[in-house]
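Below sits a lone chain in structure tokens, taken as the form predicted on its own.
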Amino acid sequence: MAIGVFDSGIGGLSVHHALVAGLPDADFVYLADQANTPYGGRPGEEIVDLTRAGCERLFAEGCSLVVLACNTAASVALRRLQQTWLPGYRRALGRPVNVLGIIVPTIEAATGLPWEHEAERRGDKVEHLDVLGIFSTPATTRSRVYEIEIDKRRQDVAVFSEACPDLARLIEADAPAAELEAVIDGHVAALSRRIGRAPDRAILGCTHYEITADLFRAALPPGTPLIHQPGATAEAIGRYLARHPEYEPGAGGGRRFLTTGRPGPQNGLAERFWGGPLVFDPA
């Protein structure tokens, strides 16, 4: 058995890196759907179909648990798959399998509250608003998942989202640092104009963006806290596995990388982030 990590491309490596650090003995299979990346501009039904296909492939590779290391897939497809596809698939497969995402751990980290918590709605005026900026793909922005779920838990947090239509594609294509810097600077400036000032905190709501976190830090005011999805997700998955021993993560420390796109070495940006060569096998 193993843990599967799924993303439209190389962005999920940021989550995979944190999972490996937190669960060094576990076996992992990473699947990048690079033939169809990026997901952010695709219709919802197409995102659901592509995500389901990725999960099926990882379960066929022996994974018992799949982590959707993609905000677009998690925000658009996860609940639908959990409710309408996974129960029947689990019965047909005849073994425990599950699919989890990165949205829940991120919202828990952003609010400091457990997912089950819902704020009591009060009419009192909020004296101070904590302004939280979200940088994400158009599909994640359209879902409004962060606005909706954070508002359920915290009335003193105002969420503003900035869709970044081309950023994941540029990161996937190993664009020059100067080009990435210009695009990120533009999105940070656009969000700040809409808010009327810079956000107090920010979430990089696409795992591709974590690979360029240093550029976001440089574009935001010095010291602006970033809520890191990879670390929050790794901690949540560790707790989940401790509560659910039926999902066997393996114990051999195996690492496999699959792609629906071009197999072989990956781009330099991904390798620099990972800290060594990355060779993907064909999926």
Second form
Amino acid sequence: MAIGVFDSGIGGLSVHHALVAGLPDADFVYLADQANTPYGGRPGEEIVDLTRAGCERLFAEGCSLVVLACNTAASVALRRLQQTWLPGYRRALGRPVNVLGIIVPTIEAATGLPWEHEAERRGDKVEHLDVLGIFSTPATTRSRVYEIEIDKRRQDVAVFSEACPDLARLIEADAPAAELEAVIDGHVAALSRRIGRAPDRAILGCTHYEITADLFRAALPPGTPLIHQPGATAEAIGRYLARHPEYEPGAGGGRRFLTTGRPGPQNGLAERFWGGPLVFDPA
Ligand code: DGL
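Can you swap the form predicted on its own for the form predicted together with D-glutamic acid?
Up next: the whole complex, starting with the chain shown before.
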């Protein structure tokens, strides 16, 4: 068996990288739905259908567990697929399979609280408000998943989201650094204007943005902590696999990369992030 990692494109490599570091012996199959990237401006129903097709493809490759390394797919499609499609699919397949996302570990890292934690609502005035800025795709921003789930757990954290409609597409297209820098500077400035000051911490809530994390760091005030979504996800998946040996992740250290788009080498930005050549096979 193997672990499947799914994204609309190269962004999920940021999560894959952390997963491989945490589980070096496991077999991995990465699937980039580059024929349909970006997902962030698509209607919800399309995101659900594309995500389901990606999971089916990865299960057909022998994966037991699929990690949606995509905030857009995880925020829009995951719960729906877990509730409506997965139980019947699992029965039909006749083996244990599951799909997990990256939002839960990110919220746990952002709140410092386990997912199961239910905040006790108190009327006390909050003395210090921790302002958390989230950069994400329009579909993730519209889902309000970060605002809703963080507000349930922490009264002293205020979430401000900034939708970045073009950024994943530019990263996917290997746009020049100066263009990426201008777009990222613009979003950081727009968010800071809306808050009235810079955020205290930030989440790069689209896995593509992690590939340009240095540009976000440069645009934010020096030292602004970035919550590391890939690291938080890799730790959570490691703990999950320890609790669920039925999702046996393989032990051959296999690394396969598939794309629904154009097979072959990936763009320079992805390869620089990855630290070497990356060749994708046709999905
Ligand atoms: N990397 C994805 C995310 O985390 C998707 C970006 C897109 O396809 O718009 O949201």
